[in-house]
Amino acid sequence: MTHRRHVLQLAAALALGAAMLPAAQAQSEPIKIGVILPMTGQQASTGKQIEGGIKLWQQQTGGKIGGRKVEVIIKDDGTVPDQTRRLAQELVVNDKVVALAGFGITPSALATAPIATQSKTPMVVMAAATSAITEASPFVTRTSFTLPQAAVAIAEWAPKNGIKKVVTLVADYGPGNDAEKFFADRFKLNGGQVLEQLRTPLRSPDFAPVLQKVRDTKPDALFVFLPSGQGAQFMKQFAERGLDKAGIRLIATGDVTDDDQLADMGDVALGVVNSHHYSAAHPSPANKKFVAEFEALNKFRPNFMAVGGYDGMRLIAKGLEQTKGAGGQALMDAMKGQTFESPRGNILIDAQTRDIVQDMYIRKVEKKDGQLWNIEFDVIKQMKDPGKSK
């Protein structure tokens, strides 16, 4: 209660004194967006890749809003929860943000929304994917993805393809959880079995036991949820322990096929069959422009981490175009049932859930031209979170 009264008497001194700057000093001063990431550490991969899509935009847009200068202000919170809740209490009173973004997972993210709500700054959750987030606060939309998106889009596809009897893996946090959940109940309604569930630790995990007892079950297929970040040393383990050979086959939510690591993975992933929302490898013009351009800029692939981070700066742009650089409610409300065409395909900002519509793909990793891509070659159109349906 300490803590919430604190926030708000803060906010509230923040709020008169926003009141009492004449309004052609406000027009003339730079609007400030935080955005909070694991820039160290082992989901460093996350902040880097969203920054890279940050960047992009500003480039693309000369970093201004409505004629109005944008200054970016990236902080690093080492996937701490306490530190991004501090770091945002401190962007919002001190900076003066107009919104808060990033969020590298859904600890963070969760650690944030009160202070959101306090000080009602909108908050655009560039990454983090347990369905549960935008329900934390009113102030709270997403541009990444959630887990019950992913699960549900390959346990539609498994069971009419030759997979009846799966093992789940999955990383014990939120988004894991939602993952074996909704693709077990999905999976069963569709005549599957499921022999195991498995869990391993969000940090440091060592999959090797795990794998053993997966090779000992023998099923189908082994389902798996892990962070960005962790799928690479996954795949090497998964090759070391013999899985592959042993006509185990391997179905995924397309964090663990990271087109940031695929390179480092090897001819293992070949042929892994996985659901996700964004492949650099889609077809469409306006994503070859954006890896061509985020690729010059950055000097590696843009994966669905980049994209969340680059659509999210669009959301927040748009909706300031709308409010003439104004935040709190009216930002928000700018931002609600925003739909545009993103290198991922059309995305929707649904206005009761606050958070985002879109295709979800089935794709498998294949080589092209000696690099390892996820090869989209099915899809769900326009899929909401089937963790909000009722």
Contents of the next structure:
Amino acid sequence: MTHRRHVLQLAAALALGAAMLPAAQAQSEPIKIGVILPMTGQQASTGKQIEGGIKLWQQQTGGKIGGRKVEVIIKDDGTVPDQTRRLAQELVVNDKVVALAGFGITPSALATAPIATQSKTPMVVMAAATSAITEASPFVTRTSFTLPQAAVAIAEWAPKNGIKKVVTLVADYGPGNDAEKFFADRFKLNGGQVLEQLRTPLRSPDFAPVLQKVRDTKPDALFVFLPSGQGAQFMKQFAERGLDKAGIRLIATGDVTDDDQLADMGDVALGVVNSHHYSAAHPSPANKKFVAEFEALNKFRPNFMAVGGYDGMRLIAKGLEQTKGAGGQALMDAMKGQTFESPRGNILIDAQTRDIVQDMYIRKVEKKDGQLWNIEFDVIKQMKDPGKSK
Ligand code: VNL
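Now show me the form predicted together with ligand VNL; what you just gave was the form predicted on its own.
So here's everything in the complex, that chain up top.
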């Protein structure tokens, strides 16, 4: 009896103690942010780039928000959506993170959205780019881009520049579906014709058979979306099959002429016109500083994934400054409507959709000082996600 009463008293005391944790003590504990990324496997370059962006944010801010230390816990999901969800659950329940972030591919983000909803944990998507992800939970926001943004931008440019007949080629999953549909709809609206729509699997794609088909179909241009990391292999096969020599132009989303791989693509990439939200060659002072400091720290060129990670940390930090470290709905509300200058240009988190509004650039691959870069030459200012404006 006495023993049992003693145990109950102890439990009550502990509960009370936790509830009454002095504010000063709570303030001295680090704020935890859980980041889930593909650090191994097919999309490992995306994990490496985002981690590099997070490290730069930590270096520039001393890893602190409002004087409080921030602990960033990075977990590797190997691009397996079931792993992403399991890791998210652990980060929320065991580590008590105030926010989840990362998400290299769409299936990983979609698998985690229910956990964000159930636990009211804000989820900042730094890479994945299917339009519908932000609709999967009211706790999702995004610092990457959407495929409808990129596809519509290039479908505006192409028909005005002598491209009337196109074959499309996309990776066969969420963002590829968006790219295919939003490119075709806008291109046809602008008087263009889509001769054929081809797809390759997300895992271990072989481009030879589809490229043969493109050769036989003889379009003015081939429009391509492939996820970051597949561009170099695609460009190699495009050249090997002689499509460039056959007079078929290549247009793409900027995922294909990704800054992570562009330097090694060789001259076949020269002249490829593509659309995206970030180029390492973006000529603003803010970007020049970003690229110089990123390269000094990480020893490689940042791509759009690095910027998604860097801006994602800034967005969470700005939110936490407003909530004084509180998470949940308060943090979600504080991130809505945020606007700041990113290395890509000005960005806004649309308060209604929680998705990103940003400039979409038309770029051409050019050689400068012996290296390949995406050089911006046109822009659609402050574009909302066309996937949501219906
Ligand atoms: C996705 C979209 C992934 C665009 C990407 O690279 C990309 C996605 C890994 O939503 O899965 O470039």
